[in-house]
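We begin with a single chain expressed as structure tokens, specifically the form predicted alone.
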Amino acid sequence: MPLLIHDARVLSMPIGREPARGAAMRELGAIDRGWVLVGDDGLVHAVGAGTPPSAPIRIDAGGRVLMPALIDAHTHACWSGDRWSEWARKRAGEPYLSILNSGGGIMSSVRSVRGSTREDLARTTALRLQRMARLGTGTCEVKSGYGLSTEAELRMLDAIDDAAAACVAQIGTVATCLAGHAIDPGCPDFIARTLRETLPAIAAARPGTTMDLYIEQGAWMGDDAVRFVATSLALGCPVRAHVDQFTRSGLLADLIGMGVRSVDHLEASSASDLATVAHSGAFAVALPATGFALDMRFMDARRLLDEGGTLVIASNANPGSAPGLGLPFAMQLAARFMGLTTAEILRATITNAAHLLGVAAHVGSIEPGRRADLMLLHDTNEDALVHGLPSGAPGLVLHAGRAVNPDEPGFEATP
């Protein structure tokens, strides 16, 4: 039946054909004492202010904020096993790259994933997606990358599809192939094999799949990284890149020139690097939960925005460097450590994330015809979402107009 949410501070966040930059980052399309009508088809049918229309089911928002659900554009939510034992080493001061080079880190997850079935991976991934949905995420990107072989990467991507199908009523999912994660020390010709075999096989099985790689010491570097990007693009696959997390690669200008879709991390990027990104068409994806967990280093997102760049903020949910599933926590860190305003953070985690994932035609705003992925906050001010501390679900979350967490207290529907 149709649902009406009324007496809300509606953040409609109109979304255009292009991602938000500059002044657009500060506009949220707020409607005080507004209402939203959701149809049986799970789409927004009307948005307005003043006296609302009638509807068989009504929720009185009581002045609370109604906004689009969040969009998490960078996660590693498909994995098996855990890496909690590594945290004592990190807290004792051992660098993450040292743990990786000793066979831990990413390679620890690779060994666990290679020993897992498609069904096991799908089950654990679905559970994580369900938890993410309850924390306000309406659409989530999920990477492979813990397989590092053709067969295991395809198995991960199939498992992500299975998990997405199992959770279709709760959260939307976009899969990315992170075939260029770590370097497998057990495969002497790993780089050549990835370029020659794995990338073509993924592109053949899943045409147009976005490819991703991790450019860092102990992983893909220099000419090898450039060849990965060139090979993927030649196969008709868009490319994203993890780059400049711990060390400055010097490759950002090359990557931008080749047309990568996003550059993610950028904690070690120079001011001139960030200017290069800002003046390009690439998205810059900030991952503040990783900086908080590892070394308190963060992308200079303030500088990037002031240069006119396109910013996305994501959770980077993974078992080793950002072991959490809630995008609101990353938003709160962005407010504290990146010098960003509430409006900028919301645009980065919703509008620009939707454009990066290619879903902006369907979600990311509260406008007629869009899927009713919504979040009705517990609070009457959106500042609470980015300046509070993690406290469970931010409010009532709806996916296609249906409550994901109907047991959340304080949100009673009335006929």
Given for the second form:
2 protein chains.
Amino acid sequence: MPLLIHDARVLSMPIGREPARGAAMRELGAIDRGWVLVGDDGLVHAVGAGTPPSAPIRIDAGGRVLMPALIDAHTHACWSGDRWSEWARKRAGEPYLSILNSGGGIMSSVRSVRGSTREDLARTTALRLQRMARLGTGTCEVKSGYGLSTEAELRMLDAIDDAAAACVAQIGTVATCLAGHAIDPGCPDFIARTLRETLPAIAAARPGTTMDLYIEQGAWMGDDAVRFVATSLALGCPVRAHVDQFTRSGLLADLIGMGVRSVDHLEASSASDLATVAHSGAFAVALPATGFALDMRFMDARRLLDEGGTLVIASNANPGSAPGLGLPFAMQLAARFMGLTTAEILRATITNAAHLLGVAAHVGSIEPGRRADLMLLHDTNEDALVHGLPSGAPGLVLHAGRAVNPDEPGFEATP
Amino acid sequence: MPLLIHDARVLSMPIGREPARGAAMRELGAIDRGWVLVGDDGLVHAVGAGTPPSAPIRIDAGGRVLMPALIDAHTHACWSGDRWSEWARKRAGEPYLSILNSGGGIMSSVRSVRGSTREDLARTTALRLQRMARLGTGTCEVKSGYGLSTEAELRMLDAIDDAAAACVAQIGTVATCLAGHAIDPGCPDFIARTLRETLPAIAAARPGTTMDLYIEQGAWMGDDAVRFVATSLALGCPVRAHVDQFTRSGLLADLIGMGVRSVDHLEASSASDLATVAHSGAFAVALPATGFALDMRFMDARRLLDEGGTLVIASNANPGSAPGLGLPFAMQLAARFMGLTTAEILRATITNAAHLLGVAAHVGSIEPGRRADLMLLHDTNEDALVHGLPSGAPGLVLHAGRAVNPDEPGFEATP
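Which structure goes with the form predicted together with a further copy of the same chain, now that we have seen the form predicted alone?
To see the whole picture, the full complex is given below, headed by that same chain.
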């Protein structure tokens, strides 16, 4: 039955054909005493201010904020096993290389994923997606990357599809192939094999899949990284790249010149690197949860925005450097440590994330015809979402008009 | 019907007559492949390892951690209005005094509470308590302190009682009278009136209520603070004190000599201050969420523990300096910034918090006869709770044996 949410502060966040940058980052299309009518088809049918139409099911927002659900454009939410014991060692001062050399780190997740069935991977991934949905994420990107072999990468991508299907009523999912996550030390010709065999096999099995790689010392570097990008593009696959997390690569201009879709991390980028990114068509994806977990270094997103860049903020959910599921926490870190305003953070985590994931025609705003992926916050001021500390679900979360967490206290529908 | 949770890593966390300190902070009484039987009366009936007894309702923990619910020993969860817009100003660099002078800060909450009915206060407080329960808090202290007049303080305490009654199926509540929160600039003889009228009136209306005060420049200072403590004790009321948050008071030894039950904050305390606290019978309550929100200063809890002190970690939930509801986040900050281990953090937030609140005879451990306030984590390693990033509910939360968040994904009971 149609659902009306009324007496809300509606952040309609109009979304255009282009990502938000410049002045568009500071505007949320707020409608006080607004209402939104959601149809049986799970789409937004109408948005207005003042006296609302009648509807069989109504939620009185009581002035609380109604906004589009969040969009998490960078996660590694498909993994198995866990690496909790490594954190105690890290906090006690053990260097990452020592943990890696004793069988920990990313290769620990790779071993675990390689030993997992598609069904096991799908089950644990679905559980994470469900938990993310309850925290307000309406659409979530999920990368492979703990398989590293052709077979295991394809198994991960299949598992992500299975998890997406299992959670389709709660969250939308977009898969990315992170075939270039690490260098497998057990495979002497790993780089050549990836370029010659893995990328073509994945492009054949899943045409147009977005490819991703991690450019860092000890991972993909220099000419190898450039070859990964060129090979992927030649196969008709868009490319995203983890760049400049710990070490300035010096590759940003080359990557952008080749047409990579996003450059993610950028904690170690120089001011002129950030200007290069800002003046390009590439998305810059900030991952502040990793800065919090590791070393309190963050992308200088303030500079990127002031240069007119296209910012996205994402959770980077993964077992190694951001062991959490909450996109709201990344937003809170952006407010706390990156000098961004509420509007900028919302535009980065909703509007621009939707564009990066290619879902901007369907979600990311409250406008007629769009899927009703919504959050009705506990609070009457959207500042609560970014200046508040982690408090569980930010409110009632709706996916295609249906409550993901109908038991959240404080929200009653009246028939 | 009796409930059995089996195949769990049970952290029984045995609790004695005295708080945990020294070696007791490092021991959690873990039972692998353990089980817990909860009776119809909501109490733990039996705990064991290996083959469990039969029971009409069973939850297969699948190796996940089953532990006592958290106990939040320092919150200001009874307030009305909000101060979100102040955070944007703070982050933009506006000094707190400027915000205070323009009508913001604590007096903003005081005005709002004074203008609220008991019913309104109870309703908003109950909603917060319900949300805290879903994040794992089984027992929660709530302070008054935004009333400051006798009448408004009593109204807050009544509202806390009402909220507690409304949430009794989800969370236990302990009220504290923070009559010494701030100095009301609109009341010229505020200090004298508080000592002469407010404290006696509250002690008469609610004998034995724990009193609390905020010792800081611009709030209660020096001899006035000492008189507040002495007056409260003479009225038969235990005393807790916020001390050394921004400014070293030099009063710690005096307060401890008088027998205050806890000293909370201690970010600005010296090493010898912390030794004085550690060697006393007072609880030291760390509030790291405030350090995160304000200035990244934290109590040197590592030193306190190494000196043998009695540590508690609490959320300090309040609209001004820790605008969140999650005790898990405070625990994560303790792991991230205070150099504490998982066991120390769990003992501080459960065992010692139970002792501080005077509920250690009923909750705080998984032992026969205790109320079944439990958390079944999503993870098989308790490190997840402190080294993970905020991810919503840490698992299935049970209060007196009944699920507070039965819809949390990943937990199915089999009849």
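Only residues modelled in both forms are compared. Positions refer to the first chain, counted from 1. No experiment lies behind these values; they were computed from the predicted model shown. In this text, the rigid core denotes the largest set of C-alpha atoms whose superposition between the two forms falls within 1.5 Å.
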{"item": "Core-aligned CA shift between the two forms for residue 92 (Å)", "value": "3.1"}
{"item": "Sequence-ordered runs, three or more residues, C-alpha shift 2 Å or more between the two forms, rigid core", "value": "92-104"}
